[in-house]
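What follows is one chain in structure tokens, specifically the form predicted on its own.
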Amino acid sequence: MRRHLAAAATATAASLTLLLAPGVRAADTADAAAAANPYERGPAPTRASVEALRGPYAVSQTTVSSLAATGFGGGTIYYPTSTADGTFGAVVISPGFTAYQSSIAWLGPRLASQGFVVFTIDTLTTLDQPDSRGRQLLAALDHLTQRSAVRGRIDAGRLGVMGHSMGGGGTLEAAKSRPSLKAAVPLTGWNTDKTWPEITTPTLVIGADGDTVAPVATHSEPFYESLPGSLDKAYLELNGATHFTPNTSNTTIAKYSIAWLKRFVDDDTRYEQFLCPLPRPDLTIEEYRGSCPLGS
């Protein structure tokens, strides 16, 4: 609540400034919006900006080998090129059961244009199940932190964690462990543990509605309703889906996953427009539900 009466504040204040002085360049509210909120990253969102298969910035990529990595398997980190910005927000992701860095490797390129450090990785073993998975996510975060070549463009204060299917039932552990993540993305999340009024990092649970191998019944839609009820928390139930629907380029999972990590990775409130008033059922989505207003 105090944030938000700081932003009501700041709003007020510049529209004064305004009124005062009509001379004041659109420049000047701008400046006085960012230092608001230092952690704003690019140009202010709009629907074809998050939708975007590519955001502002130009992005650069550096492989991690499973040598080279302690507690995980290795991976790629996508980066955003230029420093100019600062320091950047930092997510890793985990693929799922049998599945490598690859098939969540879209997710890389499509985040870090944003303004986030990516991280994509393999697990130790394909068949690790969401518990290892989790700890890996951590490891990971870990090493991008304080032994990666891109450790001095992150926020170490920043992180947050996604997952596909058992590293989606891994993100949920990693948050669990860790409350200081700032913000958590299962997509179509597998795990035997159903319920997690333990979390308090801000969780966008995405599920499919034709997912057999993770339904909804019995997987997102329970881990969802477990979250505790003062939490800033989402469920996006994809429409003509499947479990494996976030292993390819999607423009549903990306909008509201750059949303939802601008939001609470970055803070940045210009994000809850695609966030609040709560998304309406559509061709891509079956039914959204989730806190608004955020961060009260």
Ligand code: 9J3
The other form holds:
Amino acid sequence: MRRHLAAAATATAASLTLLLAPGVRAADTADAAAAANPYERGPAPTRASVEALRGPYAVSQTTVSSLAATGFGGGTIYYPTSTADGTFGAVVISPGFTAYQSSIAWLGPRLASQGFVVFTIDTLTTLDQPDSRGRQLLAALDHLTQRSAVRGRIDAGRLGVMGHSMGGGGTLEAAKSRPSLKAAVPLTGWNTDKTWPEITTPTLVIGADGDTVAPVATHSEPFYESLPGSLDKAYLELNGATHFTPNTSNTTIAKYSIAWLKRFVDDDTRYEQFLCPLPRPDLTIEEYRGSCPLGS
Ligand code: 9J3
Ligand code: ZN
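Cool, the form predicted on its own is there; where's the form predicted in complex with the ligand?
Full assembly next; the chain just shown is listed first.
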């Protein structure tokens, strides 16, 4: 009788173990996934953390003089101050026609504080066209990874490009000519080339509903639609926005740019929650298109 009770107790314990096993396995899998991605940086994201004015990393900055720059106009590098978390992915950002780095400077500390090295650049002349801006973005990436003071803090295999207006047009040009890029984010992009089937880099196209300089119907929408259907891509149309909305601090631009860079420069699937299922239109989003799930 006591043997039977002991056997029953053992059987019950075994059943409990089996019942608990799925939960235990789920936790183990999450740990294994975290360990399997050497590129994720910073704590698990929340809506508040991706919308915040600053992320978890304190940021330092250093200037690159135009005299020290080859093939672009110099700029400012924003980078996480601490070296405790190893290297970071990097992104270069170009301003638009007639504009300077100051016009996109807000993105420097906003993105760098999330765990990226961010280089906001000046172009050789403020009148440079998108194809030239594309080449300048790549020259700036090469400077950043090969010659800059912070080159040792960067993982040269994980790079992205962004830009405003003609700099957004240049962002598409850069991705087209350097397929190794991990992410591209044109902001109210402008280009005479409307079709981008050659791009293999995951691309988030951000347009503005009230843009009369680069109207979405003739710029961002055809850019997005012409990207390969098999590509990880998305189209975010800002609501109540203009061509120049990317020139001042904007939480919607920041949130989705951070999520896209994290997802594709860092391969950090913790950020997929902000991209899939597709965000629904609201006060700041006129329209959002994309394919889910990403990375498949
Ligand atoms: O960089 C831009 O703002 C491009 C839009 C533009 O001014 O085009 C006029 C040729
Ligand atoms: Zn084309």
